[in-house]
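Next up is one chain by itself, shown in structure tokens, the form predicted alone.
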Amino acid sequence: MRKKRVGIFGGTFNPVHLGHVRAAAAVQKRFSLDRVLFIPSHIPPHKEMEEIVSPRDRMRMVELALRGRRHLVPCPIEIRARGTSYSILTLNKVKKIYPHARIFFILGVDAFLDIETWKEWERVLEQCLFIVMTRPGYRLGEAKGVLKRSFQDEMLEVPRSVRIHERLFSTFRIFLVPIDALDISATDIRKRARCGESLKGWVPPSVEKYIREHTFYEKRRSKNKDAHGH
């Protein structure tokens, strides 16, 4: 019997958008993952906090975005923990929940290029498998030059036509996976929300409705107007 396969897809999700959902769905299908856990960070270690909406609201947007998607699962473990959300701590929590599962850490190539800035990054790499995905503006091959030789030897670029067999998981640790990534960023979505522009095609309709109802990302604009006298 094969091990259960669980993906960790962490992030600020400020807000969660269709790029996140599409990427996770593509990877879930490609690797036959039993579930992909969307884990919003409570306090992200590498982000400015000024424009980030509350952890509870970011979690709610994830729940709305994933409704009806059986294999994509909202997971509040970092929101409940309340501290700074480091990958090594998140990984340890997921391993306790799924002690017999094969764990995959899912991220874009842009995030992977900064891996050596992570807390205990070598331990993270040693304790799970990595799925590194296409991100617009970055070449997937850039990931190959980031790590020292020992990790490079465990890296496999997986062409779209290749079927991913269980045996690969005992040979390789880092999988570079091309996907049809949407050119969407949360930064651009926040700008659109501030300007009152439509978010259709950027976030699920339920998430746009939630953003509008709570006037997220609009408040900061009015504060700045007051502060600068404009």
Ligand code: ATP
Contents of the next structure:
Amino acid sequence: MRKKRVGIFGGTFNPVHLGHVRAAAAVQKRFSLDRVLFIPSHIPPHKEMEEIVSPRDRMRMVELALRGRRHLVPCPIEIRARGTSYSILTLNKVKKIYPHARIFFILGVDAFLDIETWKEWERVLEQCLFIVMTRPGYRLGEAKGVLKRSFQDEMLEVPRSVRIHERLFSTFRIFLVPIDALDISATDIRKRARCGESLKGWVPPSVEKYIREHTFYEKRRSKNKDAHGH
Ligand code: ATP
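Based on the form predicted alone presented above, generate the structure block for the form predicted in complex with adenosine-5'-triphosphate.
Expanding to the full complex; the earlier chain stays at the top.
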């Protein structure tokens, strides 16, 4: 029997946007993943805290964005754990929840370029498979340069014509996957919200409504009560 396939898609999701949803849906389909867990970080280790909305609200927006999508699943494990979110801890937790599954760590090429700054990054690489996706402004090939030789040998670029077969997983660990990525970032969305511009086509309508109702990103001050310990 084929092992269950579970994707971990972590991020600040401040806010979640259609670029995230499109990318996760594309790799879910391409790799026949049984589910992709969207895991908002509690306190992201790499991001400045200005303009970040509370973990609870980022989680809520992920739930709204994924409503009706069977394979894309909101997952609160980092938010529940509180404190700083580290991929190695998250990976271990997901492995405990799905002890028999093949776990895929999903991320954009921009995020992969920073991998050597992650806590215990080599262990993360060794303990699961990686799906590195296109992101506008970056070339997928850039991912090849960041790792030492032993990991480079385990990388495989999978053009759209290549069928993802189970046997690839025993030879390769890091898959570079071209997708039709949308040129959207949460930074752009926060700017648009601050200027009062429409978010149509950037976030799902339910998320835009939530942002408006809570007046997120409208002023230059932090809304992250949890992260500041208030
Ligand atoms: P910010 O602009 O605040 O830095 P972001 O839009 O990059 O945010 P994150 O929550 O930091 O969003 O990203 C989470 C993950 O989603 C990362 O792996 C990132 O590479 C990926 N990602 C974000 N936007 C896109 C996109 N438009 N296409 C493909 N992947 C994306």
